[in-house]
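Okay, so here's just one chain, in structure tokens, the form predicted alone.
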Amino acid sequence: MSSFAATASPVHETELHDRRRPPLTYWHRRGGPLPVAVDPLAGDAAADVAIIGGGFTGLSAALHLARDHGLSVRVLEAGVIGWGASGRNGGFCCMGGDGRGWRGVWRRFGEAEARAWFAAQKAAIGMVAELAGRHRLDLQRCGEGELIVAHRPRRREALEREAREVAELFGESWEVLEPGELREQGVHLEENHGALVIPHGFGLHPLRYLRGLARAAVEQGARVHERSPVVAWETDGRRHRLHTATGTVRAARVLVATNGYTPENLVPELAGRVLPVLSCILVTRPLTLSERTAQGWTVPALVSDTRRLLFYMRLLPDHRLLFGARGGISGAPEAFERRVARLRQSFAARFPAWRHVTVDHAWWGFACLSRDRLPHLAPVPERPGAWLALAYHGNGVAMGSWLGAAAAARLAGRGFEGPLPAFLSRPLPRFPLPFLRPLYLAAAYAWYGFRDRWP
């Protein structure tokens, strides 16, 4: 099996996973110092853990092993680390990981659980500011907190009924804000009819903190490996063997921390249990002060919209507007081009007087869904040793980390000191007739788009 196919999805074109294609994101102009010490994996080398995946889960984990539990790792990265999606998202450090929301968290699996995955979403945007203290990791924080923009009218009651739900279940205010009060706070566009506060998380800039986590957790004693997609995995009993083209590491533990790249070709327990689905950023040239001013939009706030394929967008520290969306079905050169240029037209359409401005970079990802719409860290079937962490929902930054950390202890056999509900240790189940997902996405988007347009 070559490394390329071993490391693809069937979900969506197999040159979405090519790792020989350079990133063309933002963030990869302004990526900072390249991560040392990360050369491919060469001859056999054994280890306490394997990691598979070089993201925010993957790092964090090897970090938490090596710095608090004493373990040797090796940390195996298909790509360049920053290749995936941890080096394409928004930089939206914020709440999230889940597509129930928190009453359906708490009708599912009680007060105690939802409150323990409240608590945890709060604890993990605080871990990556904790981490970036600690280690020295440039986030380039810019931004407090997140709002949720109404973007048709009765969206608003959605809004506040929210509002009402996070005070009654968990005792917090959040505030839902007049249309004119978002616009007085420096925030303009339009589709403009309330906004919910939630007044935890910030952005940041996703790659020099990924790459400050490879930094910290070579430091720290871990072995990360890029360039280094795992194309076998043997277990007998409970060893692990994994291959590369260029070596093998033994392990006793493994984990899996590939969200929505994980190699489902890989090994049978892997095979449709994820589903990938296709984010979309713009990121404009600076914008002049008289330009924000002119749109009303002047301050670096984090922004989405109510709609199920939300838009999301924030005013970059250079003063560059980042606006990205979820959708498109196919991942051809073509089908790109045209999700651009809708994109391009939607950016018009929400921000007038930025009608001229050009585009100086686009780009596009995977955000990972679970069949029960949670995010899991959960044993691999059949694997003795192995466990997996994924699943964000579009929300792995604040989550992923901190799920690596959680994972870390699980590994080490250990308690984890923060919140971590049970219900993320449920077995991930698989999609039924799995080669059937990309069906079952178009048919999704369809009827989210319909929702999304209805007054």
Ligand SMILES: Cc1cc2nc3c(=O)[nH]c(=O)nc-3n(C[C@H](O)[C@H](O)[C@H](O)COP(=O)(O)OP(=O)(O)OC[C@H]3O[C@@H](n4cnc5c(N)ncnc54)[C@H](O)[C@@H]3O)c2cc1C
The other form holds:
Amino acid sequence: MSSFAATASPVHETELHDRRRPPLTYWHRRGGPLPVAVDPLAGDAAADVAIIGGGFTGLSAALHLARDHGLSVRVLEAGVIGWGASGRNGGFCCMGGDGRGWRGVWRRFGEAEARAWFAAQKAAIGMVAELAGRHRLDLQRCGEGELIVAHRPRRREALEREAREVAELFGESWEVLEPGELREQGVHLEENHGALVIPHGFGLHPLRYLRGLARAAVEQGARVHERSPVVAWETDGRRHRLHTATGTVRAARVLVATNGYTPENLVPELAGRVLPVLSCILVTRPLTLSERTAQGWTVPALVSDTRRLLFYMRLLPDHRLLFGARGGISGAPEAFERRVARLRQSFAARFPAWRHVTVDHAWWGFACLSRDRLPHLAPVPERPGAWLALAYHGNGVAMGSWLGAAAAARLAGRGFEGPLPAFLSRPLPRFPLPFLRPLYLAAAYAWYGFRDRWP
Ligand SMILES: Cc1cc2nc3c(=O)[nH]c(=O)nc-3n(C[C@H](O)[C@H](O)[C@H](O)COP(=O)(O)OP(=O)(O)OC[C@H]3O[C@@H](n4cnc5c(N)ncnc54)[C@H](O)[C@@H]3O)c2cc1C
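So that was the form predicted alone. Now I'd like the form predicted together with the ligand, please.
What follows is the whole complex; the chain from before opens it.
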């Protein structure tokens, strides 16, 4: 099988899986030192654990396996480190990971599971900060906590309900700001009808964090191979052989950490189980102090709105605005141009004082949904000793890192010390008639777009 076919997904245009195309992101222009000792796999190798995918999940797993469990590890990443979503995201190291919300998780799985899930999300953020301190990761931390801004007056009621739920269910007091209070805090955009203040999370430079993770994993003894797409996976009993174009890794345990870039054609057990969704980001030129003052947005807050198809935004340390949204249903190059133009209009509508401001960077990439709208850390069906950790619903900076650490414990056959709800270990369900996923996505976007326009 060619490397291209093995790493592609039929859900979107295959060009989006072409590892020869470098991600042209703001982060890559300012990504700090490249990781060293991450050469492509050469020849035959053996390891206790082989990991497919070198994003937050795969590299966190590798670091924890080598450091805490004393196991030998080989990470195989198809592109360069940072080619996938972990090098392309908005840098919100915040709560999240599922597509159901607190109440949905509570109703479906009960109180203890909902509490464990809430605790896991907070612990995930704490772990990123702890890893940074311990391994000297250059996070470029900027902005504390998260703000969810009501885009319609009625959505403010939903935010107030959420604050009450969090108090009732988890004993935390989350404030809801009046529109004027939000402005006083230095955050002003059109469609401001108040905001929920989530007192957890922070902003970071995702690629520097990821490259730091790669360095730390290598320092702890893990072997990391970039430009090493796994093109075939043989399983014989409990023995696995992962083949790249230039070598083979033999291992008794495997972790699939491929999230929105999960290959459909590598093995039948992975086919049809995830729904990759595009998210698109613009980054403006640096805004001057007088421009920031004119708009009334002067602080590096991490902000998203109450839409199902949400907009997210933050001021970066060099005073550029990062502005992101869902990337639509087509991955064609002309669709990218259209998406960027639409995002530009949405940006101008929210920030009238910055209408004239040029955009220096625009890119997109895949986040990942699952059929049951939950993340999964579960065995791969029919592949004894193999696990998968994925489907963070657009919130994988902290949660991918956390499930990577939890996967390391599972692969080592040990208990995981942090909070981890049992529902995460449920099998990853396949989508019904998986070839219809583009249609499901189109229908969901049409419905959510309609709902988002409701008052
Ligand atoms: C534009 C955008 C903005 C986002 N913003 C945020 C945000 O602000 N905050 C947040 O928490 N989350 C955000 N996300 C989501 C977040 O980036 C992801 O959830 C997270 O990076 C997932 O990490 P991962 O390691 O699981 O997967 P990825 O980082 O996607 O890594 C998977 C890797 O697997 C590799 N791979 C696939 N097939 C093979 C193969 N056959 N052989 C070898 N390697 C293979 C891919 O090349 C890829 O690098 C955003 C996502 C996007 C696209």
